[in-house]
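Heads up, the chain below is alone and in the form predicted on its own; it's given as structure tokens.
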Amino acid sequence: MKRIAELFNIEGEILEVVPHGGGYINDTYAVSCQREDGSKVRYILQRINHDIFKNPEALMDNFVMVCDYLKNIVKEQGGDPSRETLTVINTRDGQNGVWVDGNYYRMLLFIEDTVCYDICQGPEDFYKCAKAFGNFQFMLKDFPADKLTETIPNFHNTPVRFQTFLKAVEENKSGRAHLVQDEINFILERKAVTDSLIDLLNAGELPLKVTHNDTKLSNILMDVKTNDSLCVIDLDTIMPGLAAYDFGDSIRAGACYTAEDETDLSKVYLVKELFEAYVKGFIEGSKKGLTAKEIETLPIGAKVITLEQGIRFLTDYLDGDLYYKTQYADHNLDRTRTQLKLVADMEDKWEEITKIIEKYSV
């Protein structure tokens, strides 16, 4: 990793190389240098899932286009760009990434005193972290969505992914259908779900908006020392899509205080006072620049896509955990059944949940 971290312009002495992170997708290293003149600065050196992402210099091309965008937005609002915004660090001979032995590594400048947090704190922090995607979202309003290639065909286009799931339960490449088959049932019974928000894209109904597509928690930076949130990461997903994808996956993923592998499912359920405090962060984010039809149809959003993944998740289970990162042999039927019950949850409230949505869209 060492060798490949010099390919970059990095710079100073190179101290070590270590693993960082635990995404699903992506492999992860700190880089941490010395300079010169005795001072230290850290870089995240990255192995795309070229498998997952099969264009990675298209991917590349989208992520230095978007940061060089938010960069200047950002300027024009007096922030620091060097914190605000992902610093992409360039090859030695000026390339945005790198081939190595068949896999691909980009580096980003590593952005110090800062934190993720895969599981929500309070609703506090989830509106700070609202606040930032919805301003995301609003920043890259004029962006010309038409440039950006599309990184993953079909990422959030819920009936393909249904289709994709019809097609495993048929093939079975696991052997492990006969197991799942009420996951199976539950997932059946609400094709009509999978369909709502496409079908509103479709009929005009629903704009379409340059979107982050991987809203979780853990993809916000958060400040040490002020604990405001800083910086949205993570761009590999970032595409043409609906403002309900981006809260969608939010709500699925941060309005919960359990892990998306809690196997104590009576501990899994969607917590009100998350769900209002994202509610109110993201429509001030966006600075009200959501239409009407957009913020009736965020709550549709939030149960598509943890419908969406739990699709995703019991998926990759029943063609033999190809996609995620898995630690143990049931670790994807741990991860679908916490989204189903989140799905089951949302329906029991969903008459509370939508007044909230009303008090908001005034």
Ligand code: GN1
Contents of the next structure:
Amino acid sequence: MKRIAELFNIEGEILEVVPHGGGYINDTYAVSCQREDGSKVRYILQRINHDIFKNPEALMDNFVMVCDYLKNIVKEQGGDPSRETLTVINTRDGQNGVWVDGNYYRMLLFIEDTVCYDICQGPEDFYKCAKAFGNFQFMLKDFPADKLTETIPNFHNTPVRFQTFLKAVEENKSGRAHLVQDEINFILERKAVTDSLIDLLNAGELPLKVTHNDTKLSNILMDVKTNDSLCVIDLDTIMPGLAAYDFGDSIRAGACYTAEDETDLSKVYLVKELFEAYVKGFIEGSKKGLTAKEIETLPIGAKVITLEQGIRFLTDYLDGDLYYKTQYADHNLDRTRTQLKLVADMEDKWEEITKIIEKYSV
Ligand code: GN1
Ligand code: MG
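Got the form predicted on its own; could you also share the form predicted in complex with this ligand?
Complete assembly follows, chain above in first position.
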């Protein structure tokens, strides 16, 4: 990894390269360096999983375009672009990334004195995340969407995810389908749900925007000094999408006090206070950039994206764990179950959820 890190335009001597973070797709390392004057600087080195992101160069073009665009806005807003946005470190010959032995790598500046959470720390914290993701969408409102390559086509096209799932059930490559009949049936019964957001988009009721598409809690860096949200990270799936995707993915991942792979399902449920904190923060962060219909349909986003994630985990379980990194045999199944439990709980609390949304309607 040291040899690869040296291909980039980094300062000083490399002291060490160690694995970093908990992503399911790419491999991430922290690179520590020492400058001649003795001061330290760190970088993030990532191997992009090219089985999933088929065109890493195009992905990096998106990445750099969005970072440059955001840096200008942050500057205009009086912020610090080196901490509030990601900084791509080019290779020594000026590229955004490099292929080494059949793998593609990129380098970013490490943003020091920050922390990110896998599990929600409470309503106040979640509100801050919501404001950051809402503001992220606001900052990109005039970004030319047609310049972006779709890094993963149909990423949040839930009906397509549903069809892929049906195929996985039929093919049953792992031979595990008989073990998960309850989960399969739960999803089959909700086919109509998988169509609901796309139907609203196709009917022209929701606007297509530039969205982040992977707005889980751990994709926000919190500043340990100010205890505020600082920087939205993981820009690999920035593509045209719906506000409800970003809202929904955050609720899915953060509006409960359990990890994505919690096995005690009695602990997995939608926490209304967290849901409300996120609604408030997201709407404020979006600075009146959401239409009445967008706000009204946010709960649909939460349900659809949570169900979609359950579908994606179960599809991978049936395929034999080819997509997500797993730590043990039933990892994808445990992840599936938390998502489906959350969907069921959202259904139970639907009336209360929509009441919360009404409170914040424009
Ligand atoms: C993956 O790699 P990571 O952890 O940022 C996935 C997301 C899922 C998430 C579930 C490209 O994100 O879509 O929501 O796992 N990313 C991709 O935790 O599929
Ligand atoms: Mg990601």
